[in-house]
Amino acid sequence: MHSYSLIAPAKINLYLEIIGDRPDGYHELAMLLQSIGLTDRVDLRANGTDQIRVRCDDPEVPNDESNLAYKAAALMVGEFPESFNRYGGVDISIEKHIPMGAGLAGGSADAAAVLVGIDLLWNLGLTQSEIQDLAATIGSDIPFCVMGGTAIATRRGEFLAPLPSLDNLYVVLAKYRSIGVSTAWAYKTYRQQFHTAYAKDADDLTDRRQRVHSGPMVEAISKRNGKRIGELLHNDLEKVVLPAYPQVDSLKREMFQLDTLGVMMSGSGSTVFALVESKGQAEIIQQQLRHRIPDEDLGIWVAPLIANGIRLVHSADL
């Protein structure tokens, strides 16, 4: 038997624009995503059943069929039976490292992995973009989790055009362990609240999703101009999740009384990143935030950007 060892990285969203309402049911969007070094460990081994077997060493990441590492390999299951019925059921163990509910994309990340080690496992010889069109049908962050750097990413995120790398820059991210945001009330939310401003056809739709490939913050991520991406940070999402949550909103404003490059909150939160130049810098900044706000529940990570997706680190023969 095998097993293979992958590295997950998180995601931030430097630009998260909601453009209108899809015939799916989903919200068609405008992002820009970038990787960071706050990662999780995915280890995949054969385990000679035909069961998929999660583990996790947060006792608050679930062991069944809602996680999406499990998901991710029921979809393998389904979509290669034969190879499925020569190499069997897979064990997936999960170091956590990246917080739930945090609008880092931590569960499609550990997704991504789970389909990346798979097509290893079973000897499958997938590209990156069919393991992309695979992990589309059960997460829109996935595919970007996939491929990793820096992108913009339309529809409902799953459309991915790669961008220069930004890998000397760093981010500072801080959040309450105890507060999570579901992602789905964050868009219901917003829709009820602002379905008003949507594009309100499909040349209109094309033209704001346009607009944004050409838009200054992708010629700031073309430029690596940290600077000017500080200043354009953007998410549509602040103005449902902040009032609902003074707390995230409170974060926010102490973070952004800091020397920094930008401050924002990522996806659908309750993570706030600030933007910095150097490790030294974000080490500084990470220290300052700990002296103005001394809750332990407060979680404090630094992690530079990094310019891939998910990453092997290990394999062996068992």
Given for the second form:
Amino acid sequence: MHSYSLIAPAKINLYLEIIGDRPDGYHELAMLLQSIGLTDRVDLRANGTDQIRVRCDDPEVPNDESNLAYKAAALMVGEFPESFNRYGGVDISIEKHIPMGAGLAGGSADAAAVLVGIDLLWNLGLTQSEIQDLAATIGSDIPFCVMGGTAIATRRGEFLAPLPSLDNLYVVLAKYRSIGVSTAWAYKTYRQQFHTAYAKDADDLTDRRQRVHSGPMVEAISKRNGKRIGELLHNDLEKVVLPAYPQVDSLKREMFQLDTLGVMMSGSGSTVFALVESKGQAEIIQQQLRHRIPDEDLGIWVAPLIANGIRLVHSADL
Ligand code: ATP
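Okay, that was the form predicted on its own. Show me the form predicted in complex with ligand ATP next.
After this comes the whole thing, all chains and molecules, with the earlier chain placed first.
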């Protein structure tokens, strides 16, 4: 029997545009996604039973079927019943570092690690693209979490086009631990307030998607131009989240006063990140922010932009 330890990176949104509605009830999106070196560790081992068991060192993370890591394992059981019969159930242990309800796709990252880990545990030999196709059936962010790096994400966010890596920059992430934003609420509220600006028809939709592909942010990323990327950071969801969460709004304003390349909320929040050019600069910004907002509820992290998704760090025979 084997055990595997995987590292699951969080993501930030360098760009998030809501283009329109989809017939399946989701939103049509155009995003630029970036992996960062703020990571969970996910350990998997065959447990010799017919059960999936999830444990996490953070008591606020659910241990039951609602955990995305559990859902990922249940998906594999359903897809590969013969392997499940042969190898049995899995114990999944999550060491949590990515804050929850943060817009950093922490749950999706854990689920991505479980898909990659079970592929190894059950000797399935799936390709990354096959794992990503499975991932898309349980969450729109999970395919990106498998692949990682820098990518354009369209449709529900699951359709990916990789970009050159941006591993020369850092982010300072700030989040009030007690403030989590529901992603479903953010998108629902956006639809209520801004649906009149949605793409009018299929041509309009293709056109707006294409504009992101050939737009200035993709060019800035391709040239690894940190200053320009900082200027072009964008997130449509700020329009609904910042007015509803004044503390997040004022956090962004404080961070904006500091010497960074740019400041933006990630995903549906509540994390606000500042893009900076070096680790040294990131640590200065971290200290300055701590000084400006001496609130213990405010978590502040420094992380590099990284070029990888799920990474195997250890495997052992038991
Ligand atoms: P996204 O950016 O994808 O919207 P998020 O960072 O806002 O994600 P998550 O941390 O992924 O949010 O989790 C949101 C909710 O999902 C939490 O309230 C939690 O109850 C539930 N959840 C399920 N599985 C996990 C997991 N493995 N880790 C963290 N949260 C999980």
